[in-house]
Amino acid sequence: MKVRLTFLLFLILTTVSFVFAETGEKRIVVICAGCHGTDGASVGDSIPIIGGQKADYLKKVMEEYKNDEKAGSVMNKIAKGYSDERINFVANYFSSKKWVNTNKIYDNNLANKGKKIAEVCYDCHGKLGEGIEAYPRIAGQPVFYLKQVLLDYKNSVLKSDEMSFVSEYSDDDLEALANYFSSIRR
């Protein structure tokens, strides 16, 4: 009898823990979807697509927000509430989703101009902007988002040794670069 009760108690606690954990994870995914869209397929101009993004990159960015190493309007507050395990869950969850390109338009003339200067990005982001290792996929992101990130690096709002090269380019060049990588939709 005592063994049955112990087993029953174990079974109840295990089930309750599983349900609670799954509910917590679903809640996190719903919170992210509020801005990044269902499964990370953002439909906005200024919010990046995170579904299908590199997991290592997503973890890095979430940790930077959590530690105030990266400026953000809401992400710093959200990331501070996540444990390392939750950050790993979020990164792995969205990384496992299918990439959905932006449906926002790009300027074909600017994309052609951007293609001529894009070679400087290939070592980290690949020739097709697919991302290499912990460097993010940038192909198929919205033009506005890409341009804003490039300008933030140029104006030292975001800091990165790898991105310091953008200070050598005009704002028009960076807009062309943003149009080029946004135009790659595979």
Second form
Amino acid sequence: MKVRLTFLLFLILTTVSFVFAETGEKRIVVICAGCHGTDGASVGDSIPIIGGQKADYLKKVMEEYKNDEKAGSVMNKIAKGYSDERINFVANYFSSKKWVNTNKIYDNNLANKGKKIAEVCYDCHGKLGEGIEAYPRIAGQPVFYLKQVLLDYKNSVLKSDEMSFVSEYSDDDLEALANYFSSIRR
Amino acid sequence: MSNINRRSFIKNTTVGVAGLSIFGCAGKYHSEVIPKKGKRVIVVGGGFGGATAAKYIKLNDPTIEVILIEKNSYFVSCPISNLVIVGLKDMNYITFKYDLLEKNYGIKILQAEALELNPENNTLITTKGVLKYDKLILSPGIGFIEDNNIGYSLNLTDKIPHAWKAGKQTEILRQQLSELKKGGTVILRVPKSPYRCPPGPYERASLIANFIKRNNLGGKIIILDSNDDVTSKGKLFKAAWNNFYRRELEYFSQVEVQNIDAENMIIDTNKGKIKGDIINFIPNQKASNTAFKLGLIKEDKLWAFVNSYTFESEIFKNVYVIGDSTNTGSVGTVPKSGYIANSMGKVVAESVVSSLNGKMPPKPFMANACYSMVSDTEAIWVTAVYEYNENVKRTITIKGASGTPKTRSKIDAKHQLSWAENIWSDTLM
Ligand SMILES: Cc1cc2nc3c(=O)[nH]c(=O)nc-3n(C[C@H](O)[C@H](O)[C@H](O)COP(=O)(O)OP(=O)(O)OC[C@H]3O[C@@H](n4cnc5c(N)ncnc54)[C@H](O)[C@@H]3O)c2cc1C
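Hand over the structure of the form predicted in complex with the partner chain; the form predicted alone is what we had up.
Once more the chain from above appears, this time first in line as the rest of the complex follows.
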């Protein structure tokens, strides 16, 4: 019963967002493509792919940027142009798009090394780095981006309890982890 | 796999504008190049504004026929061209073909020059023949102001390049810089506002100072700014100049150039005479000559006035102008940048598709994010989000959603390249 209800809700929600798109709310998401690529399929290596990313995560991150709870580049300013309602729309829009893996290269040896220590990430990000609810998909993101985020957590540029484990790893281990999750391209 | 497959490098593909063949040989002046059947939008100018508009019209409504008219066979990006000038990137990195717009979205690419407009019967005359349209969008970029009084003409640009349209000019300046002698002087003149890419001249000056320093040339770059002060990201640029380039860079504001002696490479100004080994004179700017020729500029004006909501020209119905050619005040508070031209392309796409389908277009919403290198490893940025405001009837900055960083950083230098690769893909692929 619960499953059915959720499904129904899902249907309603997707229909609603479809109607939104038809009436022009798309105007508030298409401008993101200048940095994140068309429909969020970023081809750059320091800017993350957001098309097909978890909606809950996108929502959380936009809110954190908006409230200056998370350090970013231009996003701390840009997020302030979005109301809560708009943030919801942005998150659902990009989440509904197809995930397109990065085509930036990774290092096979490092990926193999990373696989051996990757288990520590599974609880939150899933066994294939596919993301769970507000925990983002990390599989198929560019190596550079993943490595930078891990180092930022280690150096306290970014803060989170769940990610505090990185302080126990060397920079080389973190680079290996980044290569491993980047290498999962499905 | 590298990104070569996704990006369209010229070195990996055959030369020529794909799709040209379907139009046959150059048509006669008066014959219709492609007979019009259904709804049709013509876009003139395959730069940041025009190419984006063409793509997003197709994304919004694939049933509309879209013809993109561009006079050049390649797109050469102004963003990142400053890095090419100082040898940090090469021309291939910023050069693209137009074939993917045709392949991925069914846009017809016509390599031709738009010459004349016949707004009464919705007809555009090009070097390849005549075309009929329902809607015409122009994003023809900028034009340069020649000034006989100071001896500046565009005939001089082989010797004193502006490099303010990327391509051959970029290569000339890069070549000159690579041959700069020890102790040599580079003069960079900043045009009077408004001009394309406000932080662009200061980024270039920073990179040239960095080039001089990295190569131990012992020379300097002298900035002659015709404005009262640095026009964009001023504090951040000046902090970098103070920290890195005390020897290599000198900045002068409120400089009026009174004469250019290209023969002897001497510039005469209200602050004295200066001799340069390289003179990068960036002239004052106006809308593209195309906008003038097609009749889109009011008497005594330099830029095209448009309706801020629809981008329709204030002069002709069914003709729209976007990008650097627009009069800033008529649009709102947006700068002349590639990111804004890309944003405008999306707004005008909604505008014409809605109109062709008998609907009201949504309120314009735009963004700008513009990175500038201050050295070979660090960058700064400026960003803002804009929305159409009913009270002032213009698209203006959303309160709080704009600004610059506290300081320069290495990660922002990485972001600049990722930004560029993404905006190229969003515009052209
Ligand atoms: C050095 C430099 C650095 C820059 N860096 C940045 C940056 O980092 N970020 C940023 O956002 N912006 C940057 N810019 C600004 C950016 O390049 C421009 O704002 C942008 O190109 C404007 O787009 P547009 O479509 O108006 O014109 P353009 O991109 O110039 O496109 C105009 C096109 O129209 C074609 N055309 C013109 N007339 C005709 C005709 N009659 N028939 C057929 N075709 C025609 C031209 O060939 C051209 O391809 C920079 C500019 C410079 C010079």
